[in-house]
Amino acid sequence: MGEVASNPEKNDRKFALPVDSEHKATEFRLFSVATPHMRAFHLSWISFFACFVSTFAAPPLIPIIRDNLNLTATDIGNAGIAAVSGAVFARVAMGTACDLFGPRLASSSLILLTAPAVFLSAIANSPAAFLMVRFFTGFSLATFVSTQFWMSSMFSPTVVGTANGLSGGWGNLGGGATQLIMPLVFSLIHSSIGSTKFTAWRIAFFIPALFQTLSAYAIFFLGQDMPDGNYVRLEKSGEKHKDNFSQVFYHAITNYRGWILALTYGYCFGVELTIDNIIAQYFYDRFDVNLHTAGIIAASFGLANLFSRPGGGMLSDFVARRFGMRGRLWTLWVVQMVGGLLCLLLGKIGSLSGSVAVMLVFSVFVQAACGLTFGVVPFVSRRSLGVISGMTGGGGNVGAVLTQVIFFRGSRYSTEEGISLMGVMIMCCTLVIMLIYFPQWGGLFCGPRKGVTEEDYYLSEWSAAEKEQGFHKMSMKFSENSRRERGRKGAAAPVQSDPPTIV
């Protein structure tokens, strides 16, 4: 990254959007495709959308696939778990890859490498083969991490929640869209071409596979890692130093805030993944609706991401303008708690109309909590942003795996009992947000520590030797741009000049 620009007008001439000292956009213009900020936004959400469509292409067709491959309830449960478990470690690895190689190369590589698994879904001929293709396709969900990292690299703290919420939410929209797309494609192939049901579902998988492949090439050829260029060019020019993997990883895993957010994200995004896997079959079996109707109901849950997750990100930025980081944390805690209560109620309601209504309200709260979470994540660490994002994202997949193993695998619990117990888990895991504390900003119940500044917090990730070589300059700029997280009252407080300490 280059030096702090001393001439704001020069920055305005260089970029289509107004930028801060890191050249991150300070405004978010949804209908713009300006390079590099808004182009990165549109490439990120479209590619993540494609990966979601691929990963959850099977659930809406499960009644057909089940009959073709003779799948048992346990086989279906295992395949659903496999689809989200593969991304657990892939997300942590993706975060590290983003820190070291940049989001453009990391994202396009993973999308392209997982596309063959989607194509191979068409030739699955046994429960084991079906499980394997779902497992490897699920790796593509790790692109969520590169999406959030990319937005955090392109947009200023004042709008980063909005950018993260929209890119993640519109990507997650693929989980709902595929509930409509796959049954429609299947019906067209089955009726128009005249293929048998057992052939039509196989041909249908070529649509998400091609979409995913094209998105990988679009990112590679049209995307850009940072506002000032790609990692390779910036490292060669000396504007950005190539960081040390061990230091990046160390500062991530020793920051307890990242672990707490990974846990809480496991019970907002993890719950969303679980619902994507079970909801169509739940309505099909419990309320005896047809496949098309079950798909529409299930799609409505995922399609709420059009506004719910982005709304969470926007809400995070909105409350931060007045209340700072403490406002972000309080809003996350309240919204996720309400989501847990609604999930508990969803499993208790026995009527079709009542279940649909509660599910729709529940979808808004649980998805908004996801957006609110990634309104906080960019501030946990500047140096290890990718790994922290990966840990949090991976926590979402861990939550999905554990929930499905405990409540939706086998016949120990009915699906409606599992949904209610999942709501209890959400509320219990949300309590730990009370433990998150930023010394420069405070937490839910405590204010900031006297005399501690943003520079103290972010520069503590760099050694004295690294500072002498100027490696800490990006963190210094980020510290300056993060002072608004003090809230309206604290933003005008004088900046301490004490040397940074480890906090």
The other form holds:
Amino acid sequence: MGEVASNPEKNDRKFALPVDSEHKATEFRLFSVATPHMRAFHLSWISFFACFVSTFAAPPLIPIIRDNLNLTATDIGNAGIAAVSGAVFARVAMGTACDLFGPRLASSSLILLTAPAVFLSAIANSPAAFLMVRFFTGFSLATFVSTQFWMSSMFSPTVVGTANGLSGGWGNLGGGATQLIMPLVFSLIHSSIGSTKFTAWRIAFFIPALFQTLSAYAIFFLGQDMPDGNYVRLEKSGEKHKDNFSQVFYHAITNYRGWILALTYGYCFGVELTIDNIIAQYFYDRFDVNLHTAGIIAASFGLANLFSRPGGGMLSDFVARRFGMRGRLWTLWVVQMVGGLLCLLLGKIGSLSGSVAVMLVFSVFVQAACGLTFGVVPFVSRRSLGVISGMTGGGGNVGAVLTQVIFFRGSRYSTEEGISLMGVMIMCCTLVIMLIYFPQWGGLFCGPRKGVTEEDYYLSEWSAAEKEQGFHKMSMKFSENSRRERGRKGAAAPVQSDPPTIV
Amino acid sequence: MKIPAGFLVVCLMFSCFVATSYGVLFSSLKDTLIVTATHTQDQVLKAGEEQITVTWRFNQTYPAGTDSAYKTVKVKLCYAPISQKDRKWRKTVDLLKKDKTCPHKIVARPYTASNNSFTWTIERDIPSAVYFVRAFALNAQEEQVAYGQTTDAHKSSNLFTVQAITGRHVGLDVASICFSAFSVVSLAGFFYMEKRKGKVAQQK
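Can you switch from the form predicted alone and show the form predicted in complex with the partner chain instead?
The complete assembly is shown below, putting the previous chain first.
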């Protein structure tokens, strides 16, 4: 199938790309589908794209659905919130599942378990049913976590930002593509098959549902958890130790950096989800464009993900070459702040062309901030990478729920007031990045502590007993490979040290 | 109707920076047409199956010559206030260009002062809601100059309900459920295959 066969002499294993000591690729070749690295990349972004298409398949067809199911504006708003709230806990659960079972099984399971919600959307008959199917379909957005986890397992620190950014960005593209795909599928069914509108939208939902199901099959049969093989095989043969859930979870939730990144991600990705839900009706209502035009404008916001989120990831890797982790953190802070400023501006602009222009620049900055966030996440923890990714990802959805509930529900604020206030909130919440500090690399304002090494940080996640059994070997290798996060200046600093002390 | 309509116009002008504040206002139209329909008060009609017959004529109590500009009549199906509640896309706005109260066309005919009638089968894409019928008289420039409706000025009397089709079919229901079940079953299959692979690896 897709697995790289193991040899007794592991060093003889041939990979299509150059690899480091953990067999993670040190180069990223976009147009290759070589097993296992690039194949994992393409499988993960395509499946995540499919999940995004399904989750946001309803918004472009709302004018038809709201008449068929007799929805009120409140029903529609609640369903939009439900669509993004399910993934809050699903993402944390997914992170745990990745740590314990591997991204291949975790993501294909989730995708197959949420596909029924998309199929059953076709037979929804009431506002309550509509809310339920959007809620359960939204769980599939947890595949984001398995995508990032998989990329962090396959790609070395030098290119992990790029890999994460491209897979996340091209997946998020689904949120924009669906605004074009669903109306197209709908009108094809309505005109060529001749179904009435109220039947055509139902049939249209089978397209994202089937796409989602097929992508799960592809992951299962063609994918592989790690460069050396799948978890199941690696664990049974003793190459990988099957970790303990409560320890993994404990080390994730006690790492304050995970919580900070969860908050800030809520104000870049969460904002992106909110905009996906409200931007079409904003342009429709405020500027009186027709529904098709509003849909195209809404799509262009999501489609910017093609280059903006990957751009953020690449920028993170690029800055890290010279300035290390501190560079990554500074760039994230600046880009997200500018994003918040542009959001504030967007609500204030009164002309259509000005609004579209500001929206496009805003989309680039806010999505780049998402990419930059996941340039930092892979370094927060090695043992609990999955749960940390899940917490951050879940935090993104919490941000989406919060902003929609506070600013875009009921009639307390007009939509343009809500957008400006959301911009202010972005800027306030981004300030907490100042609190992130890595003892071995430093933070925004402080340099690294003298004598502290990467091993001190990553090995502190394992107890002495666990180390005696050799469970920490992957963290050792990762520590070595992450030394580049010191930047050019820190390269001369000490390498090995005595018993680790801190977190 | 007049005071709330005027307020709505002011609101619209403040919130809309695009300069399209010209156009016919509903409050400027005269109620010179008498429109009646065959439904009874609060009757429920099924979309795609049942019919309604609309008749309209000029109200002779107005001075003769009032209708000299009328060229065509457009008869429309309009939402009653209860079906507009919490649904901004059906909002009543005085500026007729922006008004969303009457989106469904029943018929358009050249204007004659009397003997107008049309039997309409309620179309299959009409949503479930409470409705009334309104006819607009248009001049040669296709602008509204007068109207008439089956209900009173407050849009509260003589309303009827349309029950829409669900759009569901047995075939769709079956396909939905089968595909869903198949997804879950194939997942179970995956787990089984994975367990077997684990056993094989252990034996090596």
